[in-house]
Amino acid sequence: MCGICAYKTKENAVKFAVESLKILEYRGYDSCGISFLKNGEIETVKSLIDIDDLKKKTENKTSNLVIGHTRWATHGGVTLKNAHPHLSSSNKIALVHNGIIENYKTLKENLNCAFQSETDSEVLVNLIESEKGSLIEKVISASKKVEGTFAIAVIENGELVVGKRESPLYVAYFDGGVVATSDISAFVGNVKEFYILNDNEFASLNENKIEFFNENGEKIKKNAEILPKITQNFKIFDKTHMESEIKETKIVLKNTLKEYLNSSVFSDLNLPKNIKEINLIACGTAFHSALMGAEFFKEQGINSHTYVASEFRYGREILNKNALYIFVSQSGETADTIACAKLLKEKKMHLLALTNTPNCVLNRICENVLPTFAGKEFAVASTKAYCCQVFVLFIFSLFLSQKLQDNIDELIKFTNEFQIQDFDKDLLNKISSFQKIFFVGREKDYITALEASLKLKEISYINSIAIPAGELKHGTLALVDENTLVIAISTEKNVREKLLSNLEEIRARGGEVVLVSNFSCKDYIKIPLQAMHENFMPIVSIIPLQFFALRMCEKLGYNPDKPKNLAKSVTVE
């Protein structure tokens, strides 16, 4: 969660910092703020509105040393006092922090100072001040007393120090100074090379020099990375990022296929021979794409299982050294997924990351990487990235079964003929008053139901649920009445008649049924789908349901790009 940035420049850095926070806003938008050095004193400006409001408040501010933060609240409510940056009790040190200090209460009890906020971050800045030595020495010393995760930028007396443990942080030179940020997308346009901080590494940043240190305070050398082409922007200009990103799905699927057919992605993989088992581990939307991937692998005769990352490492799963473990994450920063990858790396398992973000943490842990080439996704609710994950997993299943070459024409035909389908406005008006909504389906359609329900919950705050259609009679049917809307997905030919029987059970109890299907059916209100190869239907069918969530959100007056209580990148467990 949370995004941090820091600048030390020859010119005014305030503008750079605010622009970076706008790029980082997807990481959290509960509040934002900057601290900067002015005439030897630290000045701080915060906002509970948004980055644009912060920009207005700081348009006349100037400084060559600035740290900035956009917040997703963990400790303490959304208030100005809890907003970052946080100052030490003497006001001589300012800090921005992404992560969680797990032992902050114990540390707080041992610090003899007054606290203004409820945050763990304010404890950290005062802990740093209580240490002795230069700023880099104080930061490193304090970090040894900290349990938890952090990416921090700290300023004191014109000095700038950054450091990290588990939360992402990158530093770079640019024309006119140095910069640190949570996301390399904030480097775009200003940076050609950058440095990745590993866990328990720190850096002292001056205008013309970056010095790196390990956890023992020893200077270390680091090699620069070339900034990848992450700026490819397919944006179709709509009033929201989410709508634009749904519409970009056709473009990014085509781009993804092109990359896989024309690049060395598969030849660069170092996979175990004759894979007989694949285990997929993920969270949220990525977990749903992992479920879909497992079905693809099973269809190719490969035993496959899917696990929720936040549960996996606390369970008693029997590991298989001959299996492939696939970790799916749009950002490649999902804390629970990363923790599982680290655990399995220690046990010398075969790992593969499927991500949408070059140089992300997950990619650096796993020896194999499958990129999705979806381009930057700004809306919190994932849409085009989900479709690309499903598409890549299908392509990978064909590759593993040595059937990719035989299916290239079918893949190209799909990306050429696939059409983006909005949700019917008249139907939306008819069903928008329902507040009890079920999504049902069978086999892969049930997985689509899970993702459709999650999208509706994420941005419309309607408490919908998804269940396998055949499970209705095992309890959930008790909830069905005339106030119930059931959206059924039917693209699986072999269970079509079974699904229709389940829908009759709903209608017999007074429930309203909307059928999302590529099959002919005159008995229900229907959203007709474009007929494609069965394994492409999960992508075809989710699009109008993504639009359904979006249109419901808009009708209720909410902002789909910034749903309450959520953030795009989940970097805390």
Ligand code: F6R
Second form
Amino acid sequence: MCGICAYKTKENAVKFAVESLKILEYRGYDSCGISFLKNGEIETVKSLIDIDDLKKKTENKTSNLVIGHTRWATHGGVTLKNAHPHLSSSNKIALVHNGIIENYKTLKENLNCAFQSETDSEVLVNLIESEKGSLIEKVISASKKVEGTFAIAVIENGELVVGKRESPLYVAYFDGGVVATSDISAFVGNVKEFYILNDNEFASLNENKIEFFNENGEKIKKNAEILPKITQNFKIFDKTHMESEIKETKIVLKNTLKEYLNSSVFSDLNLPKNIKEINLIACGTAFHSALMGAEFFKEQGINSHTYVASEFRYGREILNKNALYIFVSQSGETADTIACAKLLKEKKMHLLALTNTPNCVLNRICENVLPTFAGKEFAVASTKAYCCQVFVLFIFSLFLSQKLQDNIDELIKFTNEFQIQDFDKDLLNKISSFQKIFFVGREKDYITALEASLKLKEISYINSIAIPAGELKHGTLALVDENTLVIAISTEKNVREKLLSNLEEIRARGGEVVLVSNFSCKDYIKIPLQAMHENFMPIVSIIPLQFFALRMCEKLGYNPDKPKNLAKSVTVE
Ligand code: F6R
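Could you output the structure for the form predicted together with the ligand, given that the previous block was the form predicted alone?
In what comes next, the whole complex appears, and the chain from above leads the way.
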């Protein structure tokens, strides 16, 4: 993970770099820092607090050449020494790095210098220093010795060089000079066009000239891309991003449906004929929406499997040339998902990216793209994007089975009538002391249970598990006692009675049950759900459970937008 930026400008670039870092903070917020050139020397300022603290510390600093970093710790704990930028042992070169240098231990043993940090990145800056030639030559020859991934920005003697392998990096001219960042949304200044660096490409950046190089050090020409204008006119402002984003779900589902009904998204697709098999690959919350998608496809008679990206890549799956492979990802940047997409592209499979970020890496790999129109998510925990992914997968399943036209009224009715439902405050007070929480459900409700449990763990740090209700008696029931809270989701009509029997088994062991359901039932504490068509219930039912995680987090005094140990974009494997 981590976000990097670099500026070479006519005027003071420090404020630009800090502003970019603020936008890149979603990529990691363990620490941050900048290095800049001042009177021929490199000065470095770091913070273990946040970008606002870095901003205060650099208010009076000026420089025309700055590199910046916001960190998600991989190698070495969260300390100032491990915070980037890292300097070479002579203090002449400074580097910021996003990625992992896998062979850093071997490289370190062969470098004859003193190290200040435990990071792989400090090894890289010293490796660069040990090479011969100009800065660009040194960076390119060092990169050849490196195994792993990197997006780097390096400064030495007033020169700025950037390069990348696997981790994203974009460069651009703007009216004040040149810029490089991990994400095009972090360009500060008036950028109209930008360049995408491909793997093993490098650039030397001067105020008014960017030169590109390949891994052999040869100059290459690159075409500029137009910077897309991302305007978000539906932002709800609440006290946290997470609360705003859950509340935005209704608007973004409406927007998404409008886009799918009015634009050419489906007619632009180049799909295999008569699809009989769809395989979905994703991580985390996106994996849960993929699981939901597989259920929708199966309902339409399309055989469907779902894979966790980090497992699929090294697994033994038998590929099917006639199948469609769907990669679900909010960011479109997740390293594990991207690695699978690249692998399947090499094998000439049919690929489709379902993403929430225009111009993302995954969209560029896959021949087909289905966008979700959820707008940017700032909170680390994905909420509105999850609902949009589930919604688009449902719409796509109808499209594939040629039932979309017949269901348009139903879809419109849903987006008009659907209401955002907070978690009941009194109930929260009653159950918030439970430390052992199970989420149970059957069929699609089990998938909702998985997502609800992940949300709770992620932001409130309460350990919880999700389990198919019928599976409890095969082992996990041993954990149930009067200290156990079981949140049961029941929206699937055909397994309703079975689920209720499972809940009786829990109650018989002293467990407290809360039923989240659109069916009437007097036997349990109930969170009544708005009744909608069964296929929309995964969206209806997850909302109060997202709020449950949020309200528990707030009750415990944590910041839901920045959970510990996590980052919004997971760009390392
Ligand atoms: C959890 C969450 C993560 C992401 C996962 C994949 O709330 O957001 O589990 O879903 O890291 O990220 P994307 O969707 O960007 O590929």
